[in-house]
Partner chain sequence: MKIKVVGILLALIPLSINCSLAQVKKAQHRPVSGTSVLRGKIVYTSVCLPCHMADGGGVQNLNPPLVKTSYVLGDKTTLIKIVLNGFNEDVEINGNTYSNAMTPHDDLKDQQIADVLTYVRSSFGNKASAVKATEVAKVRATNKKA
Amino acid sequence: MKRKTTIAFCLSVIVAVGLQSFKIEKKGTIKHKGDLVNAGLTLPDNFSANIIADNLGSARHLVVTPQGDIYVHLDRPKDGKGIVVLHDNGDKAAIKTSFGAFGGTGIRIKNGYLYASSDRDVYRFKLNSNNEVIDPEHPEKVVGNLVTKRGHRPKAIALDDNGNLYVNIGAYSNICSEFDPEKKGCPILDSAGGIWRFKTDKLNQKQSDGVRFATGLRNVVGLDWNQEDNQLFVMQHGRDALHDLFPKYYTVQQSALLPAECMYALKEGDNAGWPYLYYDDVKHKKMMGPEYGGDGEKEADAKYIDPVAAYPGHLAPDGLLFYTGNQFPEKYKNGAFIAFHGSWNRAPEPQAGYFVVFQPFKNGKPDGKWEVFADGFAGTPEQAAAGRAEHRPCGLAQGADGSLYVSDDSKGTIYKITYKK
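In the form predicted alone, the structure of this chain alone:
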């Protein structure tokens, strides 16, 4: 490991190259993995963390009931089961049971049902008065046979208060160029690259039964319904390979840090512009994609919506949660926590991410600079810089007491973060 790389990421303060830079500010006392203080995490003052479960499998999204049960969805079934049920006993969580023959990402609870998605379908399980699944062997299929091809397969989900289910259907392409040789349009947008809306009270729907709620979104894994703004918010994974495909327009450093990972607030009919544009968070502009006539300087058509917030490129935002609890200080109320799974493609820069950030909100909109809230999941700074993270944050959930739960799909670890002044 080169000394300058180690120092740059060890400090985790400044990554600056060429035309793009960003600063990561950390607060609180650094904790060390070796003694497992705060479960090895760096947190703001007066916050603490425990590892309440470990070695569960590829833990993706999760949800916590008022009774303290934790439903964890595994990307791949373990021992034939794709959903693990834990009970939080305070400092530790004991496994109660597991069920579901399918792996996947999305999982939610609403109006007496547990909803869970595979990479192709969305199911629901009826719950009893204690929010326990009544018949785990016989789920009802809400939506089936969704488009699933090659990459960007996870079907993350969200629910509103009006009986609607929102499902990400990721684009099975980086930039659609292989499907659009004449650059006249992206034909896969009719069935992928967006958010589809379905009804929660209707079973056995097909994709064609749903509404393409929003389009022009390459891939969304983190999404949540904002109760304060009554709107769907999503985190998009930005495109790759600007320099590899267009070295005359972009340096390797620019390609390592562009484009931004973007947060969008969506209304029905919105178009975020993929594959025709990307967002440059240094210029604070939507830029025309080089495959579609851009050169790193041309701005994109104004008809595409703007992100409401932007973050450094390639950090992979996989979880989004609006915090509505009362345990944390007032500044966190109705703000957003984002789990960044971490990069693999920021060379020659150090790999980055592997942390949970907090984005302040005011009146239902981002307000102010984001900050790293929980770091250290990766292990040592050298492990993070090399992309060899021990743990990679993926899912976020809020407990009834306002605690924050974070899942890790690398080692199957569940973290519980609490506040006490």
Second form
Amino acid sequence: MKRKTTIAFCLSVIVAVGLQSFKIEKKGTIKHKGDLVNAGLTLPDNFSANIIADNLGSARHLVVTPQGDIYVHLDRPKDGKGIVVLHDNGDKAAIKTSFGAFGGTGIRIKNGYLYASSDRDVYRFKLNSNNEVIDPEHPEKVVGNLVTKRGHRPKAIALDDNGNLYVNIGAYSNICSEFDPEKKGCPILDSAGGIWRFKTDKLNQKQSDGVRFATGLRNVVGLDWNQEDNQLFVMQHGRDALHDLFPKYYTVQQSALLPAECMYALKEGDNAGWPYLYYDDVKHKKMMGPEYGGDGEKEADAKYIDPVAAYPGHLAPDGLLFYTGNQFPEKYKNGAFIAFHGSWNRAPEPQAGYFVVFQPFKNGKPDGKWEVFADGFAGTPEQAAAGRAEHRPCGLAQGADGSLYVSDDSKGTIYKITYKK
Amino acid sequence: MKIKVVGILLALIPLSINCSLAQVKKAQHRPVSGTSVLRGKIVYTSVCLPCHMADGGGVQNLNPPLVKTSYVLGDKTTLIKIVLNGFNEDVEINGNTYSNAMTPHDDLKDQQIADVLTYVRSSFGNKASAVKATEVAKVRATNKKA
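Return the form predicted in complex with the partner chain of this protein as a structure block, the form predicted alone having already been given.
And the full complex, kicking off with our chain again.
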């Protein structure tokens, strides 16, 4: 009797101690996540990653100044402020200040101004010679009242060297079927589903003052101006639910991989063909959309532009950056980094993405196969497969010394990736 | 004894108008809601899972979770209407908004809607009463035609 209780007592102590140490260990790994090798990311040889800031909120796009300040745009303002300013001290970044009463995605610096977009407007703030915002309380409104309905609201922005501002106005629909029941042509393309161009130095423009620069783009979050080619490149988020809507043409497995997420190089007047087509990256063809007579085999009208590169379906490209720095090896110069936010529309198949891809370029055009550059944002492979990622890469920025910065809009983590031979 | 079994059968039939007799017979071996939950899981997997996910957790900023929300646990008429008519409104669900649109699912049969909602209301940590096909039929009858 006595012995039994002793054994039971001992066992429970062992179990309790065991549980305790497990708890401590678990707590430790979470607490010191920044001390993990490469912040938990896998990278090519001689690259390393650091978490320089954490818990910022829904960190979308970001820019880094030559002085080492980082402007991060939050999707939802934190304590009433939508833009957080960090200062990069090397291994860590300290919060300097925050301002801007609006949340949003787009943020850029050009010619002495910081441009930032809400889901409705684009504002600019004048910068001093240290690239600090002079009057954070009083931004100028560059464009106001852009179409913003349910879905695909973020107004990602890019700037060229000729005083133009490019704004994504996403289609407020998956595939327009609710607006085009008789298949006469998608009526929402007049005011959404494309890239609009405005002037950077004209205030209070309306959407109608802009030019519909390119159309037939369902939604673009990652976009960047290519200096080598002097052209706008965009990443489109492809349509959802081929199987759910057309089970007779698409299996669950096909629907998880199709359609491709596409990169387009745009000229004024281009039409990429949403919602009438999608791109099949296995067939390498533009396919007629099933809503408009397609069956998974029929090809689309050739009048629509071709993508310049294509990636597996639903990976959600949210950041695009042409790398012009000198820190990384030669092959990266003028190539594109793409932040894939990660899928959800692959269920019940495993989800994927949650990584940063490198796309080699030559003479301003994609050249060769893309590769995964930074992986592991999701945490474990199981977390990625279930779509329950810890971190989701969204924005990309380049520092003056050529370091690459990646934002995560799930936990508000900022990663800094550097190269050392 | 025999009469009793027949009595139970008879009592069960009106509860599940759309149910085949075979399913009613099966129901003797398991609680009625149990089979409804099992059938509901099948409906959920093919119809709702692509958006609300296998764990009912939804997708950040896009599709809301079905975990202890006021809609899932609350008034059954509202809940049935969400499935029949779809849902596309700017509402806060547990403090967040979701930008995707839920399409109508009025092509599902009364029993399928009852089953899937019974499954949802007893899964993902939810504990709420079953939804019956008769309740769905009633809501459908007075539901506005789109």
